[in-house]
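Here's a solo chain for you in structure tokens, the form predicted alone.
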Amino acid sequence: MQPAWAPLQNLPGSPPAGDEVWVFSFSTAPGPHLDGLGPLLDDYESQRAGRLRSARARAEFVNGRGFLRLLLGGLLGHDPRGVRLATAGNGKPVLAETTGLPLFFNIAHSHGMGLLAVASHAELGVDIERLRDVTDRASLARRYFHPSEVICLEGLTGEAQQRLGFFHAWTRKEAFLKATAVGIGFGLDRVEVTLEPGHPARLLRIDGCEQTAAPWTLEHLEPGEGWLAALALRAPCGKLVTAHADLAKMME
């Protein structure tokens, strides 16, 4: 992977201020550092990791949950192993206890790269996809996108533009669904977003209603060459802070 963002020098010791949002990229590849991250997981997480069949899937999970625990431990002043996590709708991790410190976070990963987003003022979701050929892209768009989005996508000129448009739409919709913890069963076609390459990311309508979509912010992210990502936030994003966390170095 080739991260695009500057290195994260140190884990922060205080939460995002005001309407600031952090998004950190990280590698989900296996490596010796997993020997240090693995013991940070609780029993449930360790059992879940053990049930994953492939080494790649286990590494994705341990990297993500281990990094989350390191970050939350620093923000809460806890040992990372003592951070209590629970699961909201659709498997979204949340804090299991009231800490007096509001923290909203979400994790995503795709083909070797992960993202961890954190805010203290509003619920959020993040999604990332590796840019790649999708042979049934047109049928997927007709199945999952709103008809107006399908028309917009089909109107883009050239294979490269249509592929970008498809992944813009997919990541933005998934980020919204992850923020609300409802999952894909909610219906991707109920959420209309901008998808044209070069146009600002916006959530246009939810169930055809612009007013319902108005409180939401969408941010387009490019965490590395060959990846596209999106952040959905149920509030304004006054300042977006991005960085790349080298977990292998952190665990040396």
Ligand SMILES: CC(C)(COP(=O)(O)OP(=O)(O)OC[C@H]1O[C@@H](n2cnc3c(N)ncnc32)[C@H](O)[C@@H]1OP(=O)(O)O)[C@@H](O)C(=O)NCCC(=O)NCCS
Second form
Amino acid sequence: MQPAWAPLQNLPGSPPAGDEVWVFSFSTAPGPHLDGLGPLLDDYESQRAGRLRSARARAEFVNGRGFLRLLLGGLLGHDPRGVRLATAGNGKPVLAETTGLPLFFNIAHSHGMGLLAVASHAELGVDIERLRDVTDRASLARRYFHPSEVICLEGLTGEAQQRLGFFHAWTRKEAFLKATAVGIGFGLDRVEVTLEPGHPARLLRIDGCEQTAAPWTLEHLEPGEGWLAALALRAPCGKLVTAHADLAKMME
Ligand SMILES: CC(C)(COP(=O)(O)OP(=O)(O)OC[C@H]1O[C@@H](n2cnc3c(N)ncnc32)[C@H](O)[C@@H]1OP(=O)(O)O)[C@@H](O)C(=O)NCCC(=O)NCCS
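Which structure goes with the form predicted in complex with the named molecule, now that we have seen the form predicted alone?
To see the whole picture, the full complex is given below, headed by that same chain.
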């Protein structure tokens, strides 16, 4: 059963306990609250935001990084702007400071909705996609999916099931590739996942090897009607806490 996405009442003051994992959704829409979130970004992020041409892309970035800084600042007990971030792999934001306790996190956004996932016990990645029509879906699947996944996808009956199956596979693969920090350059087809709607999310094989995939957990997420998401974690997932953060309200 899908966890509920109740409103996040307060920013947590201590990190996820044990094998608990948090996934918070948020709107990435522009609004006056960005006047409060923008100044929380560091110089690098502010410059990056400034280079983004569209207001939508800027709002997506500022909402995500502003929320990340508010959350991490609260957990680390200091000013959000002072949170030091670095990049790992092919650009994954990670904490640059040693906190005594590791904090793993990852951001994703799609068409107005963002996700921020946090854990203390294992590396993770998250991906979200708006369920939408993709005209060249069959050819994208043949190009980027593993042959066994293509067979499974083509075996699904009806447009709705095929569309769901496609986005299940896409979000699960990308969540895994984001957890490793390598990104899609690794090759989506090297990662085999379950994709049948209604079946549990599982990472089946990496480069054909079940043993390499075994430490990984995949979680299927439905953060809002019309969106699909996935969380990949290099460990078992204990309690999964999902909530919606109203950033506009938080910045009032
Ligand atoms: C990471 C990647 C999968 C993101 O894909 P996307 O669907 O465009 O974007 P998403 O919304 O899912 O995720 C974006 C967020 O992921 C995070 N991110 C960036 N690079 C990441 C990486 N290598 N691993 C994990 N997370 C990453 C960032 O927080 C980013 O958001 P922000 O910059 O606004 O904070 C993709 O950009 C990628 O593969 N990058 C690595 C570069 C690479 O390998 N390129 C090869 C091209 S063939």
